[in-house]
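Next up: just one chain, as structure tokens, the form predicted on its own.
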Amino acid sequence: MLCLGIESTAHTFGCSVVESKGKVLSDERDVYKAPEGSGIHPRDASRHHMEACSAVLRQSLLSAGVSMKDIDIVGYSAGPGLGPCLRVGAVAARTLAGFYKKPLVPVNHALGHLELGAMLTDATDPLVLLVSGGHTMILAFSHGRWRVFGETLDITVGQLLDQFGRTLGFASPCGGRIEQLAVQSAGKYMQLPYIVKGNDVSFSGLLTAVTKLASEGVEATDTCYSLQETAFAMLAEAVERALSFTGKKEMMIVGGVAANKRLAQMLEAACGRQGSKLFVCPLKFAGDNGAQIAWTAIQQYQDTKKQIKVEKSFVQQSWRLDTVDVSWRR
């Protein structure tokens, strides 16, 4: 079985062809780049997706060596995400599914991160840290759903990095630039708000404090270093507490911020203290991509045979991961 997966929740428009045994035959993307110092404007990003859609789709099929006639199902990211961006992917998916008479499968974007990460790392029953621009959640699978054991109380860690990066004049996403500057620091740490409530974290006060330091002319390398150390220590503490509570012997990190090496180091130490093994989603698939949508759609369809009629296709900007039934995972 072959699935074409279409991803369009935020700045990335991606198409991938994945087979039912888990082989990714193609992974093509085009990323909207905001002006320096700016964030992602949904209208501009959606316009980018409309312009990039046909070329990315054609290249994905070409790279996989297939045509639409060979595709068995079409999956698309139905949410959560930016409404205008989601609609571009949904329109492309329903057009293809309707014209070629293929089953249409809506996929929860966050679930896609988890399921693809588990497939690529061979993690079987992990505690998961999902960290991206749209999510900061600690999750474990229980009784047919991914359950939340901790999350952000305000902004996500991805938003924290992006918003601070924009004050330094960077364009979103800013995580990579901040990581580069942090590595250049001599290790001068400045005390910043550290807020962990149970297994939940809060980043808004940290953002305010580090932005104030930057406005006062503190060296950017030191502010980035201090920001990372504080935010990631908060996450590592919450993860370690959740590991102790759940007794999980596997811990997996997925999402765009999973690419940060310092975060992986802190989580490695936390896992070591709890006797757990750390799995990190491969860098190539840490960010948004069509493969996460295609792989999840395959599992959904193979297990349930559920599809939706083209006229019933939908997007849902706010779609909680812990409301999604995952019948194929035992």
Given for the second form:
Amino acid sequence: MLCLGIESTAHTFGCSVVESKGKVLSDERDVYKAPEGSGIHPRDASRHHMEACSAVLRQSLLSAGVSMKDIDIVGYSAGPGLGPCLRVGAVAARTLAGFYKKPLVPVNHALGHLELGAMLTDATDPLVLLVSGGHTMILAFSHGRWRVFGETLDITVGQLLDQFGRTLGFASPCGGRIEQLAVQSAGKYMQLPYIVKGNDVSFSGLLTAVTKLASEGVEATDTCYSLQETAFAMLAEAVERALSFTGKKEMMIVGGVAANKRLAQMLEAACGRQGSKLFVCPLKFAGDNGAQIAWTAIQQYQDTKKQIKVEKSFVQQSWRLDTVDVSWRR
Ligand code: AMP
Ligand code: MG
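Write the structure block of the form predicted together with ligand AMP for the protein whose form predicted on its own appears above.
All chains and molecules follow, beginning with the one already shown.
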């Protein structure tokens, strides 16, 4: 079975063809770049997706060496995400499914990050840290759903990095630039608010404090270093507590922020103390992509045979992962 997966929740418009044994036949993307110093404007990002859509789709089929006739199902990212962006992917998916008479499968974007990460890393029953532009969640699978052990109480870690990066004049996404600056610091740590409540984290006070330090003229290398040390230590603390509580022997990190080496290092240490093995989603697939949608749609469809009529298909800006039934995972 071949699935065409379409991703368009935020900055990335992606199309990928994946086959049911998990082979990724193609993974094409075009990423919206905001102007320097600004964040994603939903209207501009959706315009980008509309312009990129047909070239990305065509290239994805071409790289996979298939045509639409060979595709068995069409999966699309139905949420959570930015409404105008989600609608572009949904329109493309509906059009293709309707015209070529293929089953249409709506996929929860966060679930896509988890399921592709598990397939690529071979993690079977991990505690998961999902860290991206839209999510900061600690999850474990139990009784048919991914359950939330901890999450952010305000902004996500991706938003923290991106919003701080923008005050330094970078364009979103800024996590990579912040990581590069942080490694150039001589390790000069500036005290910043460290807020873990129960197993939840809060980053907004940290953002205010680090922005103030930057405005006072503290070197960018040192603010970036201190920001990473503080935010990632908060996450590592919450993860370690969840590992200790659940006794999970596997820990997996997925989402765009999983690309960060310092975060992986801190989690590696936490896993070491708890006797767990760390699985890091491969860099190429850490951020948003069509393959995560295609792979999840395949599993969903194979297990439930559920599809949605084109006229009933939907997008949902808010769609919590812990409300989604995951019948194929036992
Ligand atoms: P996603 O929403 O999954 O595509 O992830 C995007 C987020 O990942 C953005 O907030 C980026 O700033 C962040 N990101 C990308 N690369 C890195 C990195 N090397 N370190 C930290 N964050 C990163
Ligand atoms: Mg994402």
